[in-house]
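We begin with a single chain expressed as structure tokens, specifically the form predicted alone.
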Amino acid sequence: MSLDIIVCVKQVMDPETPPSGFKIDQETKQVVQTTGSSPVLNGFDENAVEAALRIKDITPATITIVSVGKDFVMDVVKKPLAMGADNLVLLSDTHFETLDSFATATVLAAGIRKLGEPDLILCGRQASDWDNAQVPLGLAEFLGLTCVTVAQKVDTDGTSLTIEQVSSDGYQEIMTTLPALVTVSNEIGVPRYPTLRGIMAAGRKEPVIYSAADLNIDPESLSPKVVVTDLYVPESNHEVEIISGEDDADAGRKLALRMREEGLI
């Protein structure tokens, strides 16, 4: 029996983009990229793809990648195919461009229902653009699935899951039955690199694209449930004072006196 695995991924602005490479549109409360740098696949989503591929390495499985958005860069969203995934489904519509977490989960749920009930859904623990970690929880709720978060290892025998969930002092082992949704963290390890053969095969594959109409979604239902009241780049105004002395002991004594003056000790 082959497992049907869906991995949800997101195209995001490169987290390594310098502050000079983007600006905040105060009117729309959106981040606007000002350089020509390409977006990337969310790093935690690559961890989820790796978790799916490790299952496929030892168990027959079909891996379908699903993403929501608009103006996809094919080299970015096809990366999981180059890594070894089988299919790519893009939920693409002008109404999907600026969705909040609730609306994103709504669209993903509709897309997954259209594909049929999977055995396992894997997501990254959070996205590097907003770091909300809300979409997987909402998606599990909409689909009525068990949800286990922050996994560093996901194993299955075809009917149940064994998950190592990251905790503050190590991990705890959790078992549950399929179907289920699991969010994967970077503790799983470095995702595999696409191979040349994988890149060439990915280039030949065409994604399946569903619009809001295809999913029977009323755009009015996607109105934001979360209101962003302010968005800004934090400013750092720290002052640095260098404490020196005749030797290390003298500098340490002066540092202690200065810290006492400031009420720090």
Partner chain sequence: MTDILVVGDTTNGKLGSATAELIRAAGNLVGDVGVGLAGSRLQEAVREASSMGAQTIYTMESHKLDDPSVYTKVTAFSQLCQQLEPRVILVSKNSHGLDFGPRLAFSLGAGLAQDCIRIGEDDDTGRVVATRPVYGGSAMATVTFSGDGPQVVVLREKSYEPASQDSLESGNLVQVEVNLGSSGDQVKSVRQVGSVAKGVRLEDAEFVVAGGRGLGGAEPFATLEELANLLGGAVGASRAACDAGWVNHNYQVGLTGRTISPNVYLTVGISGASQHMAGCSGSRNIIAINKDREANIFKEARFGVVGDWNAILPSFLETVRELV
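Having looked at the form predicted alone, could you now put up the form predicted together with the partner chain?
Partners and other molecules omitted; one chain follows.
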């Protein structure tokens, strides 16, 4: 018996992009990258892919990657295939361009239902663009699955699921049963790099693409519950007092004295 694992991923702007590297399109209320660098796979989603692969390392499993959007960059969404995932399903439609979390979860739920009944769904804990941390919880609600968030370890014996959930003082060990949805955090560790063979194989693999019509989704049902009315880069006109000295050691001494003067130590 092989486990059916789905990992949901999102293509996002590289979060390392400095403020000079993006601008805000007031028309669409979206952040657009201005420098040449390409989008990336959301970091926490790579962690989710890694969690799936670690299960597959020891248990027979099929890993299917699912993403919702428009304008996919193939190298980005194929990265999980290069890392070792098996299939790629893109839910792509002009109506899927600016969805709120509710609508995104609706589309993902429809896509996953079409694929069958997975044993386990893994998602990143949140996407680094809108930091919403909502879609996985919506997806779980729509599919009637138990959802455990912010995992640093996910183990399964094919029936039950043992999860280490990150907490502020450490972690909580949690048990539940399959099917379930788990969101994964960076504490799981660095995701494996694609191998050369993986990259070649990924290049040859064609994604399965489903449109709104394929999923029987009425675009009307995707109208947002939450709308963005303004988007801007916050201004900071803060002045720092730079403390200098004859050399670094002297500057360190002076910093302590200055802080003392201000009653800070």
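Take the two forms, find the largest set of C-alpha atoms that superpose within 1.5 Å, and that set is the rigid core. Everything numeric here is computed off the predicted structure, so don't read it as measured data. Residue numbers count along the first chain shown, from 1.
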query	finding
E220 C-alpha relocation of at least 2 Å between these two forms, rigid core basis	no
